[in-house]
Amino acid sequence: MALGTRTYQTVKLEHEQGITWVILNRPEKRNAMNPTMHFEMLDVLDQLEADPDTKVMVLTGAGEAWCGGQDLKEFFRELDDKPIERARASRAAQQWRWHRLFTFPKPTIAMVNGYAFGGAFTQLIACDFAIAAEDAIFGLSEVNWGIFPGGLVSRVLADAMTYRDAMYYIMTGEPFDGRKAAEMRLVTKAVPRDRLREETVQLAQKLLDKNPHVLRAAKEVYKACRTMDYWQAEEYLAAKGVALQHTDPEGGRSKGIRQFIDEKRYRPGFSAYSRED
């Protein structure tokens, strides 16, 4: 089945000039994640990774929410006495929200259009960028119903929030808005709701102008090096640089240097080389 004709129960796909919008589509449940969504999102990411028309992926939600976290009824209560189903759903949840999304080879943007609670923080932080509506509401509400932020939430928070901010919101369960999320650097920026899509498209278009092979390598090396010591990182970056030069079909490094030094056509600190050359 072609990607354009593939349909899902809990996810919608829209395509626009190199941008694929992945829309969590359970608006009546504030896009809370049930097992079906987890399995479908695994398939979505597999399809989009191989899709030549998908250059940038935007993850957002239908209706008034981005994602309300795990569905308390379908993911928790209904699976409490079904250990096999619980294990499968939990594995799929972790795979798409972190292992697959964090390492997705194309740029990813979280467009946070509304409520983002609990388990939603995993995929929020896995995305390369996050743009939120100023009035979007975030919350780590688990403490209010008898658990702590589980899955990978407590771990990924350490990558995106300061110790004091994370401890405050984990232990109080107090919500905060998009402005506060931007102030804490949990999201890249917060903008008025009526400009949210426009700002997201502008960022996506900036990324569409870049060499996609270099973008992939750039995100891979940064994410990998964060857990290396300096000696490991030095060796890894050197090897990765050589590999990129030999595998980039655009020959970006030689093209960019030629256009800058020999042809004096652009300034690398302010714009990208011409990929049309």
The other form holds:
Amino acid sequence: MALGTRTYQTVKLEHEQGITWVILNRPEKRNAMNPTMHFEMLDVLDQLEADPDTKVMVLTGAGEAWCGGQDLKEFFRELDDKPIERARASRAAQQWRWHRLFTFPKPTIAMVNGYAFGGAFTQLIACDFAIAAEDAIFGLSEVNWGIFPGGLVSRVLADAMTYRDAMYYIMTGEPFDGRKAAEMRLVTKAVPRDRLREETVQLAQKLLDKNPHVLRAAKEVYKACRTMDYWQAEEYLAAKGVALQHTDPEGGRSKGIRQFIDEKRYRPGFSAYSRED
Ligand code: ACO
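Switch over from the form predicted on its own to the form predicted together with ligand ACO, please.
And the full complex, kicking off with our chain again.
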């Protein structure tokens, strides 16, 4: 599918009113991630970051899977005796699924339409939000075929699951459904399958109404300061707050204060300022 002049073998893109749907597109292999998909996703993120029509990004999968994890044949076995290709593919895999996606400058939603296994947890957790079909199936299946959750999976699980839940699913490899994922707070919410797209669009629309410069800064600072000590966080947040006042082309802060204090047009506790004036 083309974005501008680009075509992808393993990823399909669809645009709809500010939302770009990034669809992992190897349904016959349950959207397992082969090296081509990793290189293509790096390029997709480069393109979408600069694309003015992409205001919210939704990551989903074609067919019955969200993502079947790393491709056991093409990513693992076929690269076992190719160290250079293995290193390149691994770097691309970590880059797009964590470093780039976790800090993507626009809101990201994982719309989990089906199977999500192993390495797929990396991009699941990197996304700002995750909405799952109640009957989607998740699993840390690594132990079932002789490895442990590698790449960055064990690390990012520590951010997104409790110690008890992570240990249970890492060590048993037992699958669980979208309802259970929501109960554990691994996903934002689980919804009936026939409402999955609608609920995702509703969340995207909520985000589309907000000042994108403020949203970008809000996610950046929250994600960055989680690993700082208090002194560093205080300094960093103060500096980023000043920077935002100078870089926000909408002048959101002063507009928001004016519309509330002077014009009494809205209550920030319940809704956002009007971006129109
Ligand atoms: N790697 C490579 N090929 C895969 C993968 C994968 N992760 N997942 C599915 N496929 C392929 C199958 O080999 C099969 O290919 P074929 O048609 O050429 O034989 C095709 O996709 C369909 O798979 P089936 O097993 O026939 O489909 P089914 O719908 O019955 O089951 C399921 C889907 C549950 C996803 C199953 O394929 C499965 O368990 N896949 C492995 C999941 C997994 O453990 N992923 C790795 C996690 S560890 C990690 O990512 C580091």
